[in-house]
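Just one chain follows, in the form predicted on its own, and it is written as structure tokens.
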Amino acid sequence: MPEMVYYYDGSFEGFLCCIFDSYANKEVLTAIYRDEDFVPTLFASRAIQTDQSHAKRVFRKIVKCSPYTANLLQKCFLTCLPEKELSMYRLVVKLLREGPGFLGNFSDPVLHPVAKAVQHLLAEAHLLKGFVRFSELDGVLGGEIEPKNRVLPVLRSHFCARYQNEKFFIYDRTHKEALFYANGKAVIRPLDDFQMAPPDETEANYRILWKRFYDTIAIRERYNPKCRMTNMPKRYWNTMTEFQDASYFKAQSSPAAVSAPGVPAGISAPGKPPGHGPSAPESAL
């Protein structure tokens, strides 16, 4: 069978549809790329069309094949693993050749990369559902993440069961895209250039009680900078009220930044961490 390197248009019907042309090209992958992505290059390659009746056709195989094994697809998609589109192909391959009995075995070379990939993914999101920190602008709900994976279609069943009767809005920066929910209705959308709108008098005294309530609960002779960091990782400081500089208490009608409140006893929030992680693919499931 020849070897072939297909490009795609990054959505995960589209990477479907590569494993239905593999299959009916008698073709064996050795890279798939999402088309921003793709390098011309020696080897033989192929742009592959996104059709709904082919994807629908290899998810319902799949599914009958091993329903966990879909899930565990759909959600490796949104993880940071790199060539992770290679790992599913490959997963893809060993379930219809040998069944289903290889999934048992979390060590397997082939299930490993995805299962661990998903399990980062859940992780992380399990870690946001308490450190997304929202202000309130206008009477909407409005929290900024940098997640490493594509985490928002994770978080939504949670944040829209959990404000229900709010209007609110998850930016994620890494990913350029945002949760919007409203009415019951809830859609992720790409959105390539935000900014959060500056606070009012309220929001900012809100900003500050919080921050004086973290500072005042730490107690200094029992500071473990190794233990916090164990439990909230330093990546997520960049979007958590209470490690920001005063310009993020200061009021939009405030002619002058708030100072960042805090108490003897307190401890001072550390600099902002530079950016990380690989950026995940935008499209939606």
Second form
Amino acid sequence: MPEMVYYYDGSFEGFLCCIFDSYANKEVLTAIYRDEDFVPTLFASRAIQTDQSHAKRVFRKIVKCSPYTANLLQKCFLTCLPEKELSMYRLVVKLLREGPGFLGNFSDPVLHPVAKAVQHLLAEAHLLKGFVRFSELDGVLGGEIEPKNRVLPVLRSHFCARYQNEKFFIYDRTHKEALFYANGKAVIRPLDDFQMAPPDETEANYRILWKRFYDTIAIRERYNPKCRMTNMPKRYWNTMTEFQDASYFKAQSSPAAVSAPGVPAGISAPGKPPGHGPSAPESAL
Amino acid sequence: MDVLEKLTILTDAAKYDAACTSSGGTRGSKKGYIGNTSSSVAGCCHSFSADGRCVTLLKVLLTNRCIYDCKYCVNRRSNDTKRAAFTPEELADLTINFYRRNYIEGLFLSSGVFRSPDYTTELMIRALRLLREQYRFNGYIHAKAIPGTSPELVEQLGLLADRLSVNIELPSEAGLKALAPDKTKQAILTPMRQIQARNQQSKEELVKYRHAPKFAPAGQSTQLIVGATRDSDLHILRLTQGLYDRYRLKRVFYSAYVPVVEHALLPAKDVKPPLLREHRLYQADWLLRFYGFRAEELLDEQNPDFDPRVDPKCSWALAHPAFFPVEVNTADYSALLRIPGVGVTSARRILAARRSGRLHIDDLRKLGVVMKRAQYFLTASGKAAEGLRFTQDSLLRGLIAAERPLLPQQEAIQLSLFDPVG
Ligand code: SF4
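Can I have the other form now, the form predicted together with its partner chain, not the form predicted on its own?
Below: every chain and molecule of the assembly, starting with the one above.
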């Protein structure tokens, strides 16, 4: 069978159509790229049109063979796995050729990269369930994240259940999309640019209280920055209240500087950029 | 005194309690209420403090005023420290507003004994009721049951909280007499027994009527202080085993004693908290809860304390050479779990993967097996890892080296004290 590079529109349905067309054209895919990543290549290539009915047929077929794989593919599509489409395509090809028997073996060379990437996605989403920080502005809760994977679809049900009576949004800076929720309805939409408004008095006050709590709860005799970093990698700190510098805790309406939220007895969390070591108790306040 | 100052004092006074987990919650979201409890077994960490510990709940005392004089405690009556108390409104407001901002998973409310155990518990109930009923808070609440509280009040507390805990703190009666003269073993065990019985009863009722009230649905836990008294690891682990067996505790927490006071009966103030020992106890506790080990298997009268150099599972493996190597293609689940470097997940994956073909050494790493440790203890299709040669001595050194980078910093420093000199 001839080898071929496919281009598609970047949607999950588009990806499914690549699979559909590869079977229809009897072609083996060596790469699958999104249209926007197009680079002129020496290899034979084909641009795939997205056809919803084709996509549906492929997906139904996969679900019939293995609902587990169908779910895995939907999740893998959200991951940052390099050339994820190719790994996913190979998984589908193997599934359709051999049946679902090999799926029990996590170390299977075709399954492993996909399952591993999904694990990474779910692990990141799990951490972010805790690390997302909301600010309240005019009755709406808003938060920002910078994840490696597209976690918003995974986080959606968790936050919608938890804050069912609230209006909230989470902005994903990496993938430039946002999850909006109000009155029982949630949508995820692309959003090119977003700037969080500065806090009002009340909001600034809760930020200060939280930072104070955070800095006080650590036990000085057990100070262990390495352990903290292992559990909470630094790349998450950027969007977390406890690691922001003094300006983050100043209300917009009050020109008088709010005193930096240092702690008499605690360990002050480093502001941005994160420094090292506990600040001496005398220097705080 | 403003709320910021109260929060500082009452957090500082609560920070030595190790329990900070939201696991085991079963609270689904409820119309008109805010919050639920996350169903994940691992619980949900919202941050990690500078000492590397998970921050999941707003962990504070209602008040640090206390009529008792436990020698090891910063809140003891005789300690000259600033005292404060939250009003129920302040506490409820903080909890809700922290929760809405996703700072926390819920509230962990403890308290010094103000006037009497009953009086304190009544204050706690007032705060929790306000939070549940007026603020319609449906997230996680962990409340401390104070020894000596009357059963009726413990009952009310349990209907408001997801988890209750009674801290044993000192692992032996002698320790209790010397260091916490106001508390007795009996006063600690009574509420524990009540909580267990009520929790059991409420589970049975829930099977019959869907709307039966839930009593502490996430069960109960306790904490033991390690290193304030001379109790051995064996003593502590046996106590733990008994608590899991007889009181059906969900968790036992260990807290390395941080010297906060100069006292003849306590370690001097410059003694470092025994973090490595605490770490080994947590590892052993894990083996009891998930790996099918019993306390007696891990320690005995000849070896009453853990070998600081290797983790308890490796220790057990080294003492039972006849059990190994385990053949991963045929061993049952419980035997797989005994291999150092094989965890619950990788053991399950081995079982599943075996069904579609024989496993070889090279497959194991991908299944999540930590080969650095496991290689000494297993074969796959009759073969050991390529080029593996070791003596009893180099095996021990290999295991120590394999764990070293995984140990938290302070623990690693304490471990280095056991390095051979020269
Ligand atoms: S009763 Fe609790 S708070 Fe009071 S001194 Fe004893 S341990 Fe501390």
